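Just one chain is shown here, as structure tokens, and it is the form predicted alone.
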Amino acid sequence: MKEKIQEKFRTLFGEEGELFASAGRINLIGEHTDYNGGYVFPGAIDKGIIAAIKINGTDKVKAYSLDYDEYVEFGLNEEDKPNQAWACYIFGVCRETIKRGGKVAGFNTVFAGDVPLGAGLSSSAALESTFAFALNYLFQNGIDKFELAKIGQSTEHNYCGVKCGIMDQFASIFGKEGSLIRLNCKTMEYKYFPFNPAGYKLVLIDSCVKHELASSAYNKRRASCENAAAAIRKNHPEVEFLSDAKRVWLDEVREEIPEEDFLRAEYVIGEVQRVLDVCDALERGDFETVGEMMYQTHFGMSRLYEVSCEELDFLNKLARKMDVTGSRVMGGGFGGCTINLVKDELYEPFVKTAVAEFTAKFGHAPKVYDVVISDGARKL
């Protein structure tokens, strides 16, 4: 892929540019929780995005996406963000950095990934966080990783029209090869775990059901915890986030809200406490009880969230009937990927038969990613 990039990158500007890159993202646990507070538990993926990047002396980017083949010249001002939705998430990082008072001149690139897009692994956290570290490092603006993962969670809320929460954007910054991260997102506090599943293989069936997070899903999602976490406030003025609630205190509202609004508010503070029970148990070398929370959270997802849909329910039925250890549809939801922690003996038959039933059921063939923890966003 980098020989590919810079080769077009020397077709159109005669020259080479500087490598980045960034990763996609998967999340063992922890789904819809992030803006509610509560804490996450994602590591960045051997899958993710390459640009090749030079400052081009002027004030226009010219940007050339090897994936939807297209180029596109921007200027840097608000009103120069371009039609296409992938250049805005560059146009987006590029106006976010200048907000925080980094520079950005104009500049030259070419990308391209291996992120599978609509998969749930975040492809365009991996693209926001490509361009926001590589423009940090060569206008040297000191910015820190912090502030690099917010930079790609604002380009989604003021470019993309996403009200995402912060983890995606963080779990690409921060990756670590070989650890899953617990980030708390209301104190930002985060924790390396080493995750290194001897004798089991992380492995995504992806239903190739495409799911749109714009879409009003997703944000009729967030505005029922917040009216959940609203009503709860009320008794409980301590509780800022709907992570802050115990499950106690949205019963004694259950009442006083929409009934869809307890069933979403009753998955989040359930799912809160499944983080911190898996990476309990992950310190003790406890697979099984890591699989039976992410049984626990696709019930949930499905269920109280309604965000699955009959692909992905399928899948982890699938899995739980072969005795995969953990199965649950993974990302924001409405198709996407389920993520399955597989026993080694295990990984060829299940593979073998959820694409064989899944294709004679749905008339199409899941894809199958094998997954491996790698590094964050870097300079190549």
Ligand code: GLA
Contents of the next structure:
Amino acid sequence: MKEKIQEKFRTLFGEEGELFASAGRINLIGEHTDYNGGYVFPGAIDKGIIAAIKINGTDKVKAYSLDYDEYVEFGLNEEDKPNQAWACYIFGVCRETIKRGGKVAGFNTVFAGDVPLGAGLSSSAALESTFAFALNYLFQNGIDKFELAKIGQSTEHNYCGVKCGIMDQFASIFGKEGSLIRLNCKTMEYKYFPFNPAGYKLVLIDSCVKHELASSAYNKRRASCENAAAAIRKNHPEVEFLSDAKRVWLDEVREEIPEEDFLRAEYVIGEVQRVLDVCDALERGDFETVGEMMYQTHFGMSRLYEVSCEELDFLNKLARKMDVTGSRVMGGGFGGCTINLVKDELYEPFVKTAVAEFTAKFGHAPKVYDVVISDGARKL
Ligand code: GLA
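Show the same protein again, this time as the form predicted together with this ligand rather than the form predicted alone.
Next comes the full complex, and the chain you just saw is listed first.
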């Protein structure tokens, strides 16, 4: 990929650029908890974005996406927002860097990626983090890593219409080979957990289903949680985020909030606790408990949070039937992947059966990705 990128860079700009990279992510457990001030447990993966970049001495960004085979030029003022969605991510990162007092001037770039789009692996966070990291390096802005992650998050909020939490950009910036990261999204305290589950594999099964309106449904989930938290706060002023609430406090407001908001909140409060339980279980090497928690998360995401879909429920049920240790829908939901914790000896039969049965039922084959926990944003 690097060679192809530099080759195109030479063709377009007559020289080579400096290379930067960042990663997509998986999340073992802790879904839709980040914007509720709870815990998440992600890691960066060996699929990501690579960009060649060089400052060009003008006030324009000249950007080429190899994957879309598309060239776009844009300025750096608020009114210069490009029309292409992929270019908006880069533009947003430039704007958010500038808003934080960083310097950004014109540059040339060619980039490509191998994070499957719409699979729930955060290809957009990989793109944002690559550019947030690279611009910080090239313009010597000295912005710290937390703020680089927030530049990506604010790009989603202000230029892409998704009111996402911090998990994806955090994982993409802070990712470390071989480790998952438990992050407290309220305090931003984090801890690396080496993850070498001897005797098990993590595998993703991609339903290849992408739901339209996923971002508006996502924003709606977030609004439900905020509504539930506000109701609880009236009785318990210490509740800043939904993750601060005890389950019994939610029961107190059951009649005051819509049933839908109650179910969403019930899921989130359970999920925050499950992350802690999984971390404890991992420290004991107790993968059976880890797996059981993953099934509980799937149940909650499917029935209470309602972000699963028929295809993902099918994959989850099949995993259970085949005695796979853990399985659940991963990421925001509304399509994408299941993440599965599978004993080594079950790996092949599971993958084979999942592909065959899914294809027979839905008429298209799912994709299968082995998870390799890797480094996040970096200069190559
Ligand atoms: C998306 C968002 C994240 C997080 C997950 C669900 O990936 O970008 O912030 O909320 O969904 O856990």
